[in-house]
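Only one chain is given next, in structure tokens, and it is the form predicted on its own.
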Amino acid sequence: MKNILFISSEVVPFIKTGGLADVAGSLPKCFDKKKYDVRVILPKYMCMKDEWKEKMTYLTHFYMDLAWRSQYVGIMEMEYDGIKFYFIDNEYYFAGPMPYGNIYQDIEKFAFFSKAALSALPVIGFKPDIVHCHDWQTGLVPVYLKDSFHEGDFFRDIKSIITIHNLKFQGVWDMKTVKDITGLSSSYFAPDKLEAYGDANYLKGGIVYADAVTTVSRTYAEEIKTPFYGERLDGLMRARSNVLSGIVNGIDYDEYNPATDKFIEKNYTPRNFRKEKVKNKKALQKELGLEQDERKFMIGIVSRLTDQKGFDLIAYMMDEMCQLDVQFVVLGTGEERYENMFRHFAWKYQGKVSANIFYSEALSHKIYASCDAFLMPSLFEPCGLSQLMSLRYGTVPIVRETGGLKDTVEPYNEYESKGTGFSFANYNAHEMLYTVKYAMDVFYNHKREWNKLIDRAMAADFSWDASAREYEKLYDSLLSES
């Protein structure tokens, strides 16, 4: 039997900011349990809602020094899902209204949370054999582990991997404070260790100390090592390529499951999408006030509103587009202009264009299960789940070829009558014009092809299961090795 424990600082169901979340939270159920004994180990929020809070069992509590400070650490445990989740507790840490605030005092906490993740191990008596962070916030549990913990027996042998969720965020802050708070000595705060263009980077160091580095796609992992995706570590991710990889996120295929979706007006299945699909679409557009016509095609967009997400490109041919037999949903909040844009088509092309600015898990589900194509046209993307969720629906995802975006949906040939969604290349918006005029084309005039393009889409597999297995082998690589 392996030990391996995910230390993260959020998880699904109990805390979740973004895609983090649901790796932490829903991968660790799906390896074999006969082989991997994986258990989860996070921050006890104040913000977390009550009723995860009151099936908390107190496990025991310790004070541990963090730097000069001496400080109580608190243990709190609960089975899920057949899952053992370990909560570390203190309340000067932990409070607040969000999991995340000030970098400043994020800095601080996520320090105490890396070390006190560590240091409760032998308290609660398991010992991973690996360690699997994610992210800046458990950057410093590699550099740890090499660290003060590497004296005792105990640690000795543990290995730890790093995944990189979006390396657009690093934990960086000025080196006096972060020596101060971490307690690690000078020579730590090299450039070939945590310092990065004269501060100290979290992830850096986490890079730097584990045994190995993980992120979200194959295709993802290749782009890191270059300028305009490697977030000025490009230098280290080219230096560390030969521990690093891609394995792709899942989605709970029991949650987004058009079969049994309670969000969705009407369910269906791969065999009967071509005649059930389409009462969802009628469904929505009486909703939301658009032209009732389900011949109409239509195009859903489910996101974040902000430049990486490619709403430049959006932007600039909203009109062109809206000019096409088309019909747009929009769902997600953002940057201001991209919102206020939305509202300003919504209102000069009314039955055509319907914005939604705001978050609705309820709207999404209908959105992914009634519209015909899903648009994604993002300058980086190192998974990307609505294109795996348009998927599973039957709803043709157009993307741009990046991380996993170009992992996860393979271009339409209609030579071989292959491929399970649209792509295009370069960052162009014209590109994406052509795009969306082509997979409208399919549409309109060769129907037996698109309701293809559905049933492969449909028979994808991007479940959790799929990426557990390659963690699986990433794992017993690692542990053969030592």
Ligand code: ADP
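If you superpose the two forms and keep the largest set of C-alpha atoms that fall within 1.5 Å, you have the rigid core. Residue numbers count along the first chain shown, from 1. Please read all numbers here as calculations on a predicted model, not as lab measurements. First, how it differs from the form predicted together with this ligand.
- Fitting the two forms on the rigid core leaves the C-alpha of residue 225 displaced by under 2 angstroms between these two forms.
- Once the rigid core is overlaid between these two forms, residue 61 does not reach a Cα shift of 2 Å, moving by less than that.
- Relative to the superposed core, residue 413 undergoes a Cα shift of 2 Å or more between these two forms.
What's the form predicted together with this ligand like, now that we've got the form predicted on its own?
Just the single chain follows, nothing else.
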């Protein structure tokens, strides 16, 4: 039996701000239980729903040194869906209405979390063979593991992996403060270690010290070795290319299943979607006050509203797209300029555009089920889960060919009747518009072809099966090295 510990700052169903939570919550369930004991550790945030906090049980607590301070570390536990979860409790660090706030607070919060997650292990009696870290919030784990923890027998053989879900966020702060917070010695703050461009960089620390580095699609693993996608770490990514690989994300096929989904108006399957899927569209038009016409081409967007997702292209073309015979349903929160943009267009094109500027699990499922197409013209996209959810619900993705979008959406080929969606190559608003019009033409004028696209989309398999096997292989190869 191999012991694996996931260390993540967000995990579904307990706390979520983006796709990282979906991955950290759904992947651990998909390993071969006879060979791998996979457990997960995350912070106990005050903003978690009471429903979850009430189900946790207190395990133990201790005090841990973090530089010159001694801090309380409580450990709660819960078994959920066959997986053991541990929660690190500290009301000073994990207060606040959201998991992340000001970066200078987060820098200390996640130094604490990373060190506490390791310190907790001998206390709870779980010795991982591999700690599997995710994003900058856990970048210090491989560093600590090679530092003070290395001296103890318990920790010496533990291998570490860091998975990059988004290279844009690196956890950067000035070296003096980080040295003070982390208690790491000066020798760590050098250009071949934690230092980057004069500051301390948590993610860089993780990438330098981890035994393996992965990211969430093959294309993104290549892209980040180039300056455009490398977020100033492309040199490091090239230097680490011998341990870097891309493993595409999957989604939870039980959670996202049009045949059983409790959130949607009418369940449907690959066999009966032709008759049943549209009932969801009608219900959503009614719910959101859109013109009630089941023949209208409905485009969905469910997203964090940031420039990563291509909203500059949408902002540029929205007026023009609204002249077409389409409806837009948007669900998302984020940068104010994009929130206001969608509010504006919903006001300008009443009955045609619905802007839902909030977070809602239920509405997201309804959108995946109801729309004809899903628009995701990202500037960059490490993997993307929304397009996978769309495929699963037979909602045809329209994407830019970058990162995971390129790896998961096969472009429509009208001559060979192939493909699961529509895509364009360049980050260019006119290319996007052209592609939306092309999709619309197939929808309105070649219905049989459109339905075959849906057939193929729903038949594509982005469950975790294949990718979980790839992670298992990686775990095995790391452990056979020693």
